[in-house]
Amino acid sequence: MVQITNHMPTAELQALDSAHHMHPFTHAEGLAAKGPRVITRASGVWLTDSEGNRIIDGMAGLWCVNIGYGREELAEVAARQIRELPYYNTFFQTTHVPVIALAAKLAELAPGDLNHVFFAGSGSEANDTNIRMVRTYWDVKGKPGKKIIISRKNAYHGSSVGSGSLGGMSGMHAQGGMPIPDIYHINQPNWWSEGGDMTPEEFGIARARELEEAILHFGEDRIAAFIAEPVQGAGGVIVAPDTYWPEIQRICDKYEILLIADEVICGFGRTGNWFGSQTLNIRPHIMTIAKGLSSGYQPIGGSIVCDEVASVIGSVEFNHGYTYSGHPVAAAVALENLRILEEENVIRHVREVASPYLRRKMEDLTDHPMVGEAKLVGLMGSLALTPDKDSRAKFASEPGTVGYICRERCFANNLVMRHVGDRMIISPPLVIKPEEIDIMFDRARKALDEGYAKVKAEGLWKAAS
């Protein structure tokens, strides 16, 4: 049997990285000179590296290691299904015992009428699904101008075609010819950065409008849905304001156009709740599911569909799936995934230990030089950086510039904190207790005193004018 292990130094393996390995969202020659940290083990929060530093994740891998890493139960699941039926497709009028039993445990805690699953690989996967099913639905509907979906801009919610083209990511955009046609992108609801003189309360009001003003200027008969993150994951951990999401609520029930939820960072637990929705009292037509629903262990995503839509697709034959969709070894590990979670009570864990904790040690950071804004739901929260809080001034700097800086130095501390632009974000395993909390906040306060005084050292604590 070939065992993958940590034979060679260090060196040696970022070596043949460098020589071999494309990685996703990098430059790689910078990589190269500077060398990848190699992950080698993981248990609980914790991350062991090449070098045998043992690090925090403060990340939860990408938003997605929502039990933990380690847990026997789910190599054990694995295994066995491995051995009993390690794949079988579920095209050609077949199907097997993991994905109806996943897609059945799904519809139990899905909220309202969400009771149909159409699975894939991942987030970007089910997106995809997502731009097919919504037109397809119009489609069958007689209404086939039905096309445009909106979506916010510095919204994330996926990299491939289609659904890199449904964020708003302008870097994404600049490369390989996105967005596709029919994608419309309105305002996002960050008060901090854009909201000027307005009041929160004003700033949610008006960027929801933003819809309304879209669907009327299209016109009501070629929007097909709107798409939004419960919370704004990799744009930055962007929370709207209370009036955002009852606003745009409003809007979408007016108009005859279906509501996506992605919940590919905010599902099973994230926020609180199983899901953003709930916590957001939000009621989609379908949720965008990834990440979580497996914790990481198996790449598997999906669509969790209403009664209304998925009887319309289900009239004709939707011309649409994947290989994997529904695989079932990702199927069975997302079961006992799902039941860990249940049975452990993780998601009251966060509700009612971990985030309140995580909370005051976040507003705790406030009263340092650099941080202006702590914004929190669950376990997903970022810190606004500025050199002037009074204002909630950007930095004169290159966007993103400090907050790399304060990125490296987590790094440097044996803490994974990433950083988008100017903002840093915090995302840990929702099994995270107070006294990791505690180790968590120690090393960031140390990041941000390092960051603060290479930023200083460097001439870079200066307002944009």
Ligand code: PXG
Contents of the next structure:
Amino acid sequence: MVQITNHMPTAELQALDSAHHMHPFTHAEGLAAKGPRVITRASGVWLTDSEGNRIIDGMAGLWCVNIGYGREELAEVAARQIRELPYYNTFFQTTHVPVIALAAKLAELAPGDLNHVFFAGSGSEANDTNIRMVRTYWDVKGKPGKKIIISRKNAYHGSSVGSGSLGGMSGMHAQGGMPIPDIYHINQPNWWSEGGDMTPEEFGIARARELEEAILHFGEDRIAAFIAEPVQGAGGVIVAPDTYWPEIQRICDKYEILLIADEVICGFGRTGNWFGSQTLNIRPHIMTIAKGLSSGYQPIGGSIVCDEVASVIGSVEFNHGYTYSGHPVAAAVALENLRILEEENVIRHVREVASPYLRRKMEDLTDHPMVGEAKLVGLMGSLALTPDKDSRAKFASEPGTVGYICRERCFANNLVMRHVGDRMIISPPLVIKPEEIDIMFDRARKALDEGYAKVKAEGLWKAAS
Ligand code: PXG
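Having seen the form predicted alone, I'd like the form predicted together with the named molecule now, please.
Every component of the complex follows; first up is the chain already shown.
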């Protein structure tokens, strides 16, 4: 077999990649024509590619590398665990020390009586667990009619058939027979794009009331749960108006339904607290976790479940689980990651240093002709691009055209900053320092200037009518 290494020429790696590797959410022919960037190593907030470029990672990988790259301690823990016990399952009346320790630590960190953890290999798997768990909960409680899970348009909850159905991404639903039955989507609290003439406060209430309307429409006896991200991530870092979550909480309290907070992105410090539910004052029955749980060093996810739901589920045999539920190496690495987040006060750094600094830099950027709203919670931010700030106009071009141009300019300037439609997304490792935020924003401004010039040159500086 040919030895494939970091030292092969980029073009050869790209050719092999195109020949054999199917990428997620990718138009393969387009990528093959262009060639993917080959990332070879990383340290702190910096990536290196096969051409030797140093790229600043404004996305923490995929919203997950919270403690930054290259932490030796995690490598040590993984190696030690592989030597001691690389794998054992948690199915047949067995357990092991890493999974016990991680579950106990999560119960300590999670708010309220969220004291029980069902592990999975990813956020998608965890949300599939949640679908089965909440429906089983109501079955056991003698209310089998309660099956419908209410979610939101433009939410992201994963890519498996179940979690992709919970998500509200129309492009995903168009492929492969989704959504599954008994999932219903209400509108998202995206004031900038959908708020019309309402104030953000009015709009927040109006969008929250859609939950109540849906409950009344189907009947409380048919609704199992409501699921939402505290701050929508993949949908474009949509921060709900201040009035939204209190109203959602009121509605969930009033009717007998379970509240699932999908903390896959918001969890583990991203919003300036351990969980987004704490930042937004939400009291969920179940939290979905993944990503920052291990800072992405190992694939691991799970559901943190409240006493009541765990006790009802515990009264029957719950026929559910994954080979890698509570994988010992992933659990040990996650535990070490939590130790670092805690002992190095990373979340306090987010709240007191990095987030206020990033906020100033983002607000400075709103003087750019293309940048409308700047939104930030903790270290999760977005910039809305618009041809007319006053009217919050959309571009006349296909949504995402301008965002893509700007993302390409970021990439060319060795900055990873993504676009979702015509919003630019920022979600750096939580350990980012002010001087690194400066570098990120020097590059971002340059990229936006170049993007703006290109948008004008291509005749795209036009508002939709
Ligand atoms: N819930 C939320 C809130 C997520 O953001 C998942 C669940 C699914 O997790 P897994 O581990 O199965 O991927 C996610 C994942 C993007 C992007 O383009 C975001 C995610 C995944 C892939 C791409 O922003 N989030």
